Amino acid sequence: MNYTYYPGCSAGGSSADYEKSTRAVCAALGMTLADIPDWNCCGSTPAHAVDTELSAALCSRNLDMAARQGVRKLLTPCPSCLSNLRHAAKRMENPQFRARVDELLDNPAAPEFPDVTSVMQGIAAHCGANGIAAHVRGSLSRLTLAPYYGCLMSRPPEVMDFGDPENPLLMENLLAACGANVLNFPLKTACCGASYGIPERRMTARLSARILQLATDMKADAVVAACPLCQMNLDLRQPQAAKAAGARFVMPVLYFTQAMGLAFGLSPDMLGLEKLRVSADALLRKLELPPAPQGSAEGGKPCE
């Protein structure tokens, strides 16, 4: 099946091995992913932090492009991507709001936008757990992993429409269906300081140290994350973390669809491994996986 697909600038650069991953992971899913073509940024936090209509405009070039496609659905990997075109798409149903983005435009938007959703939610409403089973070749069993959302995936709630704000489940349900041990996360959706791991690297330090101190502590093999920015954090910049609490930390931080992708068998570089600060050699090696399939992840079995 064919999903049209906004992949943030993030995917270009500090984020490559979640793009990577993400379309191995859903070609051997069978999805086929198509980009919004000439996709711009959705403003980051930066622009709904300085204009708020100059913020909904860069989304809604996006929304509306895709809506004159006649897409309905649009999947993007990102939380921050995610929450800003839900929130621009909730805000242009203002009219006086509205009229004034249609101004920042080339051409008044269309009157209704596709429905945005993250690439989680797009794999589980595609496969669900008994689909993503079947694709598993290597059971993720040996493994103990902490889900982690972060703050933006399911706040606030009448916008993101991502299940409890407080305790969303559906990272859970996909590791499981892939044969991990998934932790009770008390920290899944903390902050880890986000973007001000920038102005507040102290502030940011701390929070994030917060959540790989109680992952080590709950004996993690490894965080999973769904957010560029919460792994930079955890990842990247975990001796800044390990340095503000005192402590050693040796946690590697995958994005999900790393942890999944080596369930199906695909190997570490289609998964863009190789990028993560802390190595994720250990897990490797626990794992025992048979060898990765050759060639590439495209032509994937549809899941039944």
Given for the second form:
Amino acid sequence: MNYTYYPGCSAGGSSADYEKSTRAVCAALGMTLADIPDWNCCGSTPAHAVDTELSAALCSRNLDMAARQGVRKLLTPCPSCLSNLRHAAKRMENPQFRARVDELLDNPAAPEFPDVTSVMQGIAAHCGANGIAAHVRGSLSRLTLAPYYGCLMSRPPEVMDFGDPENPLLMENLLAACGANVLNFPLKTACCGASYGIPERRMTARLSARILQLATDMKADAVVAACPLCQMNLDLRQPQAAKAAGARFVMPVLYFTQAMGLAFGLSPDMLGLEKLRVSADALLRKLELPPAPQGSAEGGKPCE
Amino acid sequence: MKEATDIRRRRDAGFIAVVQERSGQNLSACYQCGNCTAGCPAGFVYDRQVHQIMRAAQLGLKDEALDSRAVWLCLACSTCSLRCPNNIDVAAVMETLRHMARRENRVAARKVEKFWFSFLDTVRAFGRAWEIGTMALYMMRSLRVFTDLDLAPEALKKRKFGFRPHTVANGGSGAVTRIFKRYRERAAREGTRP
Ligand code: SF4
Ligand code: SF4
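Compare with the form predicted alone: the form predicted together with the partner chain:
The next block holds the full complex; its first chain is the one shown before.
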């Protein structure tokens, strides 16, 4: 089945491994992802922090192009893109707001925008837990995982439509379908410190440290993330967090698509595991994975 | 007693009206329970806690609300909005106050704004964000050459960041540049800081 896809800018940079594993897992499940042609940056946090209309204009250009191609549903892996695109679509329902945004665009935006959802929801809707379980070649039963959604995916609930804003369960369901032992992780929707790692490092270091400390205390083998920024704060910035907390962390931080891909028997290379700062080798050893399939994404029949 | 009359004198009713209108929130609904502050992950770096900002806005104390570092350090995580017993979208109030402060060039946390502008400059130029470019611009603007230098060896080894910016094909980068241009021109016409 075909899906229209908005990768987001970090897919071409810091979260290339999220991108790679998302495409591999979706392909294994029979989901074909086609990018919105000529998509642009959603503006991320800086645009909405600076001006709501600027942020909405950047998002609307993408939504408009998708709408003109008759797209009804759009998937994106990044919670920040998801949040911005959904906020923009919602605000554009207000005619005064729409008029102000249209002034910034080359052409007035299409009257109806596609519905934007996360890749995580897309996978769940496409396959369901049973469909996913049917693709598992090597169960993750030896792994204890801490699911971590970050603060954007489920909030604000009026905009995001992701279940309970402080206790979403979708990732738990997907990981459990892969056989993992999934922790009830209390900080799963706490903030990691977002993009303040650069201008206000101590804030991000302390907030990320809290999450890493709890995952360590709960004896997680890995934290499983869904957001490129969260993953970078918890993985690449892990030493900064450790320093702030006066602790030592050795906590791999995988994307949920990487964890699912391992269960599907996709090779570490197809999942971009080599990009992780904190190596996932310990996990691979625990899993005693069967040899990874060669070539294109395999892992059972697609869910159609 | 003197303080009370002082606060009454400084009450800026116009300010209250603008905050309410732009945020879509009824400030008088706040009864200062402090739930927003209790759940706020950024409180430890705030100069004023979020319930105090709400109080300042409610009382029309414009300077206290707009000149506070807190509105710049707010992570927009919406925990406060979720937990407010009166269903006030507190995060929307914080964002509104930041927008107002920006327009009046009252920037209590310059580094944060410089970082945002550095990011947006790459989007304006290329249509897509460029991480290395953002960092380079930020170092120039903030004169902080050593920002995150400790991360560089690992980040380079893992090729975490693209050395070249990604542009948008078929004139897409130009379309994005025009969005920024119109945004700035309109701000100039309206006499606000873009
Ligand atoms: S939680 Fe709501 S009512 Fe309580 S102090 Fe904060 S804004 Fe006011
Ligand atoms: S949105 Fe801002 S003020 Fe509200 S809880 Fe999060 S960081 Fe604190």
